[in-house]
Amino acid sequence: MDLFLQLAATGLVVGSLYVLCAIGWGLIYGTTLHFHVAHGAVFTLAAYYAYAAQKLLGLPLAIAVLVAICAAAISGMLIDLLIYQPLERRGAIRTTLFIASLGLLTLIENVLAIIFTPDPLRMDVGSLGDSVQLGPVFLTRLHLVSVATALLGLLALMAFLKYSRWGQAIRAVSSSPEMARTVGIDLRRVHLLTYAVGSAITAPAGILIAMDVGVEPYRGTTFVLLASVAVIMGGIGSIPGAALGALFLALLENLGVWKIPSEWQSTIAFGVFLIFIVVRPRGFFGRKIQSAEI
């Protein structure tokens, strides 16, 4: 039973990182319908921004994290401004945008590997690396920060979407782009804002995992893939659904190794996903999709 509780706690910690990545990716996809796999590059860049700010610029950890989140938000905006919007103005279909996004992800990851090498780079986390015992469960202070960050990030995003003027504009565009355009909402500005917010929400996940196990150039691919799966499981257009899907995946992966070898983690998660999506293609809370295109 102690092992089960430890695996469940670890799943919750990993799930908190999945939640941040999933709600950021889900916000972008639900608003723009861009299958934004380059989100994985933003995830990775956030980690390298934090590393560079701490190690190369000598900034305190907290300041380095804030700088990295802002830089990640700007990176997301630049991807939309310099890649997606020009392609859309030229009439590119969404498959073209997807291929461009995939190419950008590959390019950024390999450039980072050339500059920093593929080896993990360690950040100084100080007392955040200290162990904490909660009954039979052992975690670190950094793990507790990860869970708290995911919860605060989810609540902040939902409050922003519900109560702020720009959040309401994002919801309007997500619900009906044509109607939003009719009432005078600038879709390109809303898309740009969505990329900034979605990237800023995801950035702490990349930074936290870098603080825990090191900064690596290729980790973002796995996270953006799992984020997209979590969003589909939770239901397109539902932020709480994306969070629930992310936690569900993380717990599946971690509790699965209680009885099954660890190399089967991904197989368990994606196998259950395939069954789930056949039985309930709209996910936990998703709206009905009239048409879709990558």
Second form
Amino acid sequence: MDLFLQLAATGLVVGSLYVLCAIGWGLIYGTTLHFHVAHGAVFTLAAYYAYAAQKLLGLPLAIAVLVAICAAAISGMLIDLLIYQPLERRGAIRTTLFIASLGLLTLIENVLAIIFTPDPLRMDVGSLGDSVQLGPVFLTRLHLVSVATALLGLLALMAFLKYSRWGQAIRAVSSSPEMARTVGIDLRRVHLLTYAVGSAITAPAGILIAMDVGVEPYRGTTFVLLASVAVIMGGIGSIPGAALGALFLALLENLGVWKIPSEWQSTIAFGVFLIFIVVRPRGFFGRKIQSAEI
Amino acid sequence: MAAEPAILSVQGVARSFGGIQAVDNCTFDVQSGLITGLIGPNGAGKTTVFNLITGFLSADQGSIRLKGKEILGLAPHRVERLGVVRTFQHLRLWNKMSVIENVLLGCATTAGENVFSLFLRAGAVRAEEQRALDRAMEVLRFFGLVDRAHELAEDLAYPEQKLLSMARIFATDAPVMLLDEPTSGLDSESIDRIVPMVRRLVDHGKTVLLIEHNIELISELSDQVVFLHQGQVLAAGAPAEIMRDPALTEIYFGV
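Let me have the form predicted together with its partner chain next, following on from the form predicted alone.
The next block holds the full complex; its first chain is the one shown before.
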């Protein structure tokens, strides 16, 4: 039973990182319909930004994290501005954007591997690395920070979408792009904003990994794949759905280890995903996919 | 009527899809402060004309001028800023948003437009939000939807959704409103509710271009009618004149 609780706690911690990645990716996909796998690169870049800001520029941890989040938001916007928007202006179909995105992901990962080597690089976290005992469960303070960050990030994003004018514009574009344009909403600006917000919300996940086990160039690919699975499970267009899907996947992976050897982790996740997509393609709370299509 | 320059002028516009000439050398004027009915049999190109005017489609040739200014080739949100808005035949409401939010998004604001002013000029943004909110309530009152303001758009009855689709473009302050079949799918009682509304739009200084299949309605509502057939304007004039022309009624009713 102790092992079960420990695995559940670990699942929750990993899940909080998946949540941050999935709600960022889900926001972008639900609004722009870009299958933005290069989001994985933004996630990894955020981690390297934070590492570089702390280790190379010598900034204090908190400042390094803030700088990295802003830099990640700008990176996401630049990808839209310099790659997707020019392609869309020339009438590229969504598959083209996906392939461009995939190419960019590979490119950034490999450039990062050249600059920083493929070895994990860990940030200094001071007392955040101290362990905490909660009953039979052992975690670090950093793990608790991860869970709190995910919770706060999720609530902040939902409040932003619900109450701010820009959030309303994002929801309007996500629900009916044509109508949004009809009342004078500039799609390209809303897309840029979506990339900024979606990248900024995912950045802490990468940074937390750099703080915990260290950043590697290729981890973003797994994360973005899991994020897309979580979003489709949760239902496209639903932020709480994406979070729920992400948490579900993480718990499944980690609790699965209780009875099944750990090398089966991703097989479990993707196996369940296959069942989902066949049996319930709309996910937990999703809208019909057609309604989002132009 | 001809002495006054048209607010919207469509000149020699053409658009084909593959081998099909959807709109061909289409020319007509829309006079300010009037209701112009765009009629014609199915497939005549009426909705394509709407898409061309509002920037959802690009034209192969021709010119569309709003108050003398070329708008053909502009993106839809630019066309809206210059003063032309539209509804869709399939309403495309923001179903998961409340009625007032649907209207609020149409209310023009400038301070909230710029992301940075959200942080730097929060006070100005808040004042403007309040003005937008007041404006949205006023629009809902005009359309008789005020007591539904906080319900989700998808929970409204269909005739009310039709009104909402008009309300949110009315809120943009654009002077030219293009209505794509505002009464389609409605029973006669609901039609009686919508029709005076279209009239009142004009009383509020709007110019209306309207696609409508109900001939009786068109005659009753429109000040002038443009008859479209196979993408071309066959005739334009007062509704009574158009309806009297046996050649046109034959095309329209296929008898």
